[in-house]
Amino acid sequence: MLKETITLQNKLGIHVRPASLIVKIAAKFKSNFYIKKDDVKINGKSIMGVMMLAAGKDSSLELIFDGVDEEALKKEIISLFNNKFGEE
């Protein structure tokens, strides 16, 4: 299992597009993939759960893999969280 913390870092925060962005990164791995904000996880390939974060700049994020390729999935989730979203 591996565990990173990050600070969100894009001006709107996970709204719709970054929100399906994880997710369908996420769903083509095995690994399980959660997101920790706060006292909230949730499953990180639900786009239902994502939104559900409602996590905004500056949020801090607990990002959990785990699994037989959680390294994988988690250089393209941090990747993707570190690229803003493409949106900046």
Given for the second form:
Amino acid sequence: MLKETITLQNKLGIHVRPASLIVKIAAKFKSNFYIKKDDVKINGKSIMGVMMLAAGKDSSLELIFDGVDEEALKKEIISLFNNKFGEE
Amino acid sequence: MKILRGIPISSGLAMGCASIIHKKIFSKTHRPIESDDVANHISLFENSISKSLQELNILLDLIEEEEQKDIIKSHQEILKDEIFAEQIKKIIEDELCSADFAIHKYFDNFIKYIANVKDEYISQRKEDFYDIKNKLLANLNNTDQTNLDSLPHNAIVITEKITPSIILEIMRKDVLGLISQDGTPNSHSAIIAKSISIPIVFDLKNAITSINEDDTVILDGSTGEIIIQPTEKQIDNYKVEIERKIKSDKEKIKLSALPAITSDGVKIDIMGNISMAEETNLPEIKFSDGVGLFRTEFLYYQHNDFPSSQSHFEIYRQTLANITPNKPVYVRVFDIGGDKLNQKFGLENEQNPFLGCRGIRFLLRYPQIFKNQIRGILRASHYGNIKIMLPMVSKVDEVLRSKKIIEDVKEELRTESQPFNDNIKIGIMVEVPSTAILADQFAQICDFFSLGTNDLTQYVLAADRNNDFLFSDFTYYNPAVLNLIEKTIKAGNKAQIPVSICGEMASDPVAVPLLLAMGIKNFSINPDKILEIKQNIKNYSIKNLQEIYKKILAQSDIDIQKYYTQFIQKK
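Would you generate the structure of this protein in the form predicted together with its partner chain, following the form predicted alone above?
Entire complex below, previous chain first.
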């Protein structure tokens, strides 16, 4: 299991479009993917779940990757976050 | 006993049990279900997801802006989210509730949660979830016909708002009358609703709260009067009226077959407007001079998709078979856009759909949809006098491009050795001011004109005909509208092509003498007005009408309307 804590940088937070990008990447991998914000932990493969995070700019998120291809999944997800979902 | 009054839309009398459909469809109340019904509700829900996904796919094809495409794609992601679907199914299972209630419950909680998020941008995303929820509910309604199936025999249907899917359901059922809480007389819903040929009243304020399920209701579609829980005496009166109606219906069949000839011997062609092939069974249509306007948008509703060219062919062939020998059928190709079909096709994203991509503009943008329909019409042309009518034409170029597409389809049919009428007539709706102004040019490339006065009026006056506030401004008696109508008729006459009129104005007994004076000899009107107008025409002399018209033209729209109202009353 891999964990990584990040601070959300993009201006508009995780609204519907970033959420759908996250889910699309997560779906390509066998590993489980969870996102934790405060006390809420959601399944990163469910767009409704990701939206439930209601994560605005500067939110601190814990990303949890767990499974056979967790390394590759982590790499793609982190790069998506770092690129601010291609929005800015 | 209680009497209410709305706007009369379609005449006739009806008495029956009230059945309130809208309440059922969008009910937020817990409707308990049996445990062996769970699987059924889960599959209703699943169907509604796949239907919604399908709709979004169509939408994706239709729009071009990347930003909007992204939103639609993300909505698709949500609908494909298995975890979300599982949660709704779990509500159905755990709470033994209907699929619609489960959708409401899940989304309402979610929307509440999102709406309370401090981040404003995210909290605004609640709109996306509203959209998805409504889409699911609307599609659930399409698949869930249980509450319409359970309509009692002889029901008077009460609804908050008329939608095309409700009209379709009503047509399939044995419904006696229709009352809508909302609706304006010039809306497309009203025009389509009239084609059902049952008494209809719109704009009955508080209909949903004033009428209870199973109340006995007498509905008078001619006056807009509704009697709820009538007295014995009122019921007796109703029965007498109905007897009289049965007699007059028999009379109607006889009268329908008679031609409309003015007192000075001019034969006027009275054709009918229809939306479905079945309407050709009405005596008024069957025995009239043909179908002057076949609105084909309804074919979409029936299939919930664009029909194949084979279905188009079968429908037109059936229509021709019903009204032979050789009377004309003017098929107006899909007039999509505006307030029709807009949600299904993503055209709600247009800021101004009536000035947007509708009618021929839509078809030229999606030529495959156009070609399918043309192929159906051309194949049917082997079996009768069918014509192609292009809607919402505003430029000469649109006619030329359409003709090119029609020629391409002809070529395909030739290669396949399919028979068709190579000389099929191609004409246009004149409903955009630019087209009326350049009518002379259009007359050179068209085989006929058909005046669509509803749209022409709204475009000339820049007044939305669905806007309650502008109701009285929306009048085809406005001299500017009359001027363009006259211009179109003159251009048609000069080029020796027929000019007919198929808008609401042609079905208005007050406007008919005015149109006759202007030179219209082909009317296409709503079936329920055909007899009245045929009867009126017999009393008119064209010569006399022309003299009146010359004198009246300088007056204001209100005076012109007033004059003709008195004129027909005296006749």
